[in-house]
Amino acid sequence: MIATLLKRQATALPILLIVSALLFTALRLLPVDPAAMSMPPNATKAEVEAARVAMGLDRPLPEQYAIWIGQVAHGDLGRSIHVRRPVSTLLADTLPATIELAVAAMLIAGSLGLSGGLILFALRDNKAEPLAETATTLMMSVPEFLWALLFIFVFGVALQALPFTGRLDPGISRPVLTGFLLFDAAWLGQWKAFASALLHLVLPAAALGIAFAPPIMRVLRASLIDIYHEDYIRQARLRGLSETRILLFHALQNAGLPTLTLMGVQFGILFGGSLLIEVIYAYPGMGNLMVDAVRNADLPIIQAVGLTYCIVVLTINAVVDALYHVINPRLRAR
């Protein structure tokens, strides 16, 4: 598992590199003049041409490059422009609250996911089949943003059940520790920060979760129907074992393997696609972070967050590849 990850890890740097030269390129050809952002209003043409020379935009753009990517290497994401602070600080504020939400919606996700696939495949040739599979393909038609919508409506608005902005109720203090709040709150005892936050979080992360569990549950289902027509399932019935221990120790293994590669791309997906879920229900990750970035030209902010997107799907995708040599016997082999 150790070497995949190594491995992985390997082949995902030259990925990086490209994806971050694209990224750097894109932004630099907008219309967009970060010297001149940098400075105040009244500043005249000579102070900002000494800006610009200072942040190295009169030099050609490999060059540019040459120098950001080395400043990143050493941890320097730059400053940002319109909020004067260090990009590393931004992002070390945002990062943990977004990653706490994916976890928190890959979670229900996965847990529909794989109890709606059993119940899907054990719907099958059943009279309640049809209505089972209109119900996930009604669920896959919903986007994410409009089940946040929906929640809000009905838990937040009519029946006042749960709070549906921000991390934290007012008056509570925040515990600061990896900035991970209910991992802080548990760690330091302050059981009504852990509780609020734990609130907070229900229903961002069910509007994602809801939103990516029925992909999971139709290839479950489909998994496993493929799989009990291998022979090993027939010689398992022939040896006198239950269906139960049938569908639990031996199908379930092995369609688990399609399944945990869905997960491991949804849980991509779902990490990006946390920005509108972030907005909608004002939550302070890194999708906000983005989009207050983009509307005032932020450049900074902008190539960091997208650079930190990238490094965490390639982490997960590695992640689920050493996975898969831990379930799948036959890649261990190898």
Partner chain sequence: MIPRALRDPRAFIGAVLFALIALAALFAPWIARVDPQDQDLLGTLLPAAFQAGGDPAHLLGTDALGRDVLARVLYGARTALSVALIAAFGAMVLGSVLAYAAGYLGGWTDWVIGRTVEIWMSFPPVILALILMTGLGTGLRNVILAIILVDWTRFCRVLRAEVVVIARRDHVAAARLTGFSHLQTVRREIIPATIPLLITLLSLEAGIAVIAEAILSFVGLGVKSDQIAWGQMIADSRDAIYQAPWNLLAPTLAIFLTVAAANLLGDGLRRTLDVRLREDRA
The other form holds:
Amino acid sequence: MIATLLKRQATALPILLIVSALLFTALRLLPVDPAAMSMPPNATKAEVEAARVAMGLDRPLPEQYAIWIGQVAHGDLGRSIHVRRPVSTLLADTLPATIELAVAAMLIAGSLGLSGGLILFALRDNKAEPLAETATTLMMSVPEFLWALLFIFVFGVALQALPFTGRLDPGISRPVLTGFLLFDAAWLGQWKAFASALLHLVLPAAALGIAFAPPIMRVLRASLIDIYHEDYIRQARLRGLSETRILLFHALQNAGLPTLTLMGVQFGILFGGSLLIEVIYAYPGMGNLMVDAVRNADLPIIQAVGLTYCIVVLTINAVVDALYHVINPRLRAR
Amino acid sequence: MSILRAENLTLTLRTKDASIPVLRDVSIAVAPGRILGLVGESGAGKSMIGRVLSGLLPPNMAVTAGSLHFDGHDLLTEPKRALLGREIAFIPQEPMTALNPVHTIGQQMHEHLARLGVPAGERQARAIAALDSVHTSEALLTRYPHQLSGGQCQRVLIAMAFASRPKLVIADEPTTALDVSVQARIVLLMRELQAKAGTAVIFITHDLRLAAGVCDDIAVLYAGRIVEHGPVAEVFAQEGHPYTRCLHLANPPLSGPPRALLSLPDQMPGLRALATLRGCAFAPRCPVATADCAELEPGLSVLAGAHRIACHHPARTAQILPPTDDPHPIRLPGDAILTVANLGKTFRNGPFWRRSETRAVHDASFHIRAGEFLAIVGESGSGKSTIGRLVTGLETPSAGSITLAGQDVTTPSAKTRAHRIANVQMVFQDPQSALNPRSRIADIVTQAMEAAGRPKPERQARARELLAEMALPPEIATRVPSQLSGGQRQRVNIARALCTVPRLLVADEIVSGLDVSIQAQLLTLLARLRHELDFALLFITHDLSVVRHLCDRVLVMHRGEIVEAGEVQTLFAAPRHPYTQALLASVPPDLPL
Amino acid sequence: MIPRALRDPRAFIGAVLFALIALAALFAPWIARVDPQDQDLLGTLLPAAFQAGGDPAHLLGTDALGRDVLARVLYGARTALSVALIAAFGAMVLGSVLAYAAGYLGGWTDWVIGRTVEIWMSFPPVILALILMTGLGTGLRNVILAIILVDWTRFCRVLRAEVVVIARRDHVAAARLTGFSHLQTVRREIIPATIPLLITLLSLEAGIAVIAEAILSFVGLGVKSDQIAWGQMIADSRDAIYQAPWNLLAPTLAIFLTVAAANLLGDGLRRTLDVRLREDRA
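One more: the block was the form predicted alone; return the form predicted in complex with its partner chain.
Let's see the whole complex now, leading with the same chain.
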């Protein structure tokens, strides 16, 4: 079983290599000169040239790539040109924050999506159905960054109910362990920090989660409707089973398959979407790191962060694939 | 003492502008231990009776008159859920899809037993006993439905249906989706269980021969009404209603001298026509109808004993005879038009590092002579369709050679393509999929001329010609396939292949899935076309009686190999290979003429 | 006379809304009457005309540089709509050509195109767009190009699945057998069957493109700063939510209405054109 799952992920590594190569090549074609940027503005041409040689930028592109990939494999992601710190430290600081945000948002999206899907399904053939469907269409028309602004406007500024900048209140010292703030605070028993971190997470996670809930609602509803046309549902009715039983034992697991696939795709997109949320809520995660790096053309960071996003997506895909295998016997029994 | 009694049941479909009687005045009764057959063509309303019993009607349908009683319950007023699966059990048409794909057979058995109130501790033993009663091993309990064959799935479903010792079992075309040899075994199994428990059974089928073999009583439906009803022995000793008689004569016989088929014109009135029907619904197609038939609808009246029919002129039914014109104008066979030698096809699945192979065809050799009708008979997965696709060049052979009209065309290529297009055409099984839903009929039938770049007026003239040849009304030329009936669509399908009159026509299951009267129309058409045009036919089918009726020679395929070949008459009279013998033995016997 | 495709009320409302926005963009100079680039450093951050302290000359107030918000929203519609239409069309052309090739030809072509889509989709779209914009530099043309290069996969995946289903139908094989060339077969037997799906996807993609442009402009990597874009307006307005809320509300509402129009139209078309668009593939 585990061997099959691993075999199915055989394409992940080649994809990663190709992505990294593409990323590397694309960014090297930029009209910016990392060597010049790393030097003070008054540096002479010779000094810049020396820096270029020192950074290996004079070598052929494939060689540069090979060197870079070799360093990456050893955990050396290079140094930021702009902030002059190792990229790996920057990532270690920001990645847990982004994961925490994305997972919280996905939990919200998932629970909203699944319950909404069931409600929409319950409304089928009802007069309220077109209304409910139009409501989800309109909900889908609000992208995550508009939700984020709206929430700041309402809960942050107007009601002043929830904080909307950073991860912690200014006065609270940050528990230092893994970088996953909620986990660290709970582990170390710093409950004040825990409460503050939780409150700070509410608005960004809600904004991100609510934006990704409608597609989940719709796919669950659509799959349930499809499945209720299947022979085995009819046969279950003919066997006199109750509707609750049919929904729980026969329909949900089957409808779960396409829903799970979608949630996997959604999670990947959501991870990217967290970038905007982080910018809007001044949340110190990978998204903010990326945006700053892009503005400063800080290539080592862009490369590393880009690659990290790609690894995250591939990991999510692998997990979804494994889950899919667990709940779909047709794939398992080969 | 009937366990189920329906009286004057009328089921109405309400649409925006009409209320259509889907069932009218249906009265049936089943006694314990008896099997009632409901026979009719698609759209006759036979399955609707099952749906009324289960109470699972579409929201726009309702019973508007009559009564329905089951074992002291009024089924029209009382909730039925509690009875379903316990007192009334159902056996479905498509066993493969009637079991939930994500649960094991065991899980579904246990669920069913739990619902029947079997205590948890006894369920495993009961499940094993139930599987044992349908002669399958308990090993199935840990399997998933997709790991079972259609026959095995149906056995599981039958085991579930009989697990509660129900008083009534409703089987809706339980064998239609299965292969012939499996069909016979499933029917036997049902009879065995039913006799053992004294269960009443309603057996819904389109197959008159099957019903005659299985049932004690039979009710023939036409356009939502019962037109003939009585004990099987009496009904088939002398068919009282012209429709039953015609249906019988439209079936090609498996024994005795070959005879022409009676082919009824048109088709049964559709749902829409039912709303405004006057007189006897069958009158427009009835060979012995008189003027008053179209005016006054006949009621169901006693013919003799329990045998009742709805016809004004029962005495005239016996006048309906099979047509006497010679169905086979024998043409001297010409030279071989197609020679296939040691043909093999192995399908490779998956990427190269985890490839799996399935052998579809192995070492097949045969030939067809010009003007000859050759049949390939086999069950699903026998490789018969693959041969058709290899001959037409839709697949590339893995071994052997194909020679078509003197040229080697084994490997499809640009060079052989033109030769193939000119010499071989194909009629596909399902016109729904074979006709582009967005194209006009005239364009579809003259596709070959469009490909050859012929001008439009020439194509339109040919389209008119072709439609006339196929006995299709000229006005359908500008329609799209969805506006045609099933039989018309299949004719268009044939017309396209015959547009440039190829020397060889490959036809894959072109009459399966059609109603008997439509099938008779098509078979008669093919026999006539054979007379008028000069083409050879490779006829791929699972239906032995059709082969015997239409073809000269036959190849029997089993698991990718040709196990027997020969002249149709000799082979059917004295099959040599055990598989052919088994296949022939599993077809229900002919009705007495 | 309403075309059959717009019989669904959702499709109709969406189409009308979209047409109104297009008219507003087209006639922006006549409706606004003020140059959206005119700065008035004495009248910055004015509230809307109907609020206390508003100036009737600026219906929705002014921004931090004293520019008229209404005029900027109207001119911003020009940016948004050109991105929506051109990018969606471009993504459709690129994605569908590859989808027809992959779905109809199968085999190696399908494998290569399938893997390319997979590689593409291993990046979250926002990140991919940002990286592309880093490479391409800001500007309207590059925004459109980036959106096409990110979103073609959406068309390719959905359409390929559809083409595979259609290509398996017997009438496609029959067309080949009667002598149709590959091109003829694709043109006559496959493309017509996919048109409803394409129209629906196109309409949904228009909404996605509007959002994408707004996002890019919001993080400052979209259009050039002299071009008026809703995303940029939102980014600029965030510091002054209190004094001049319409600076934020007007472009937000504009984005919402445009995207809603596209989504309503797409959802309605999905029904009237009877497109079986599985949500998990969309």
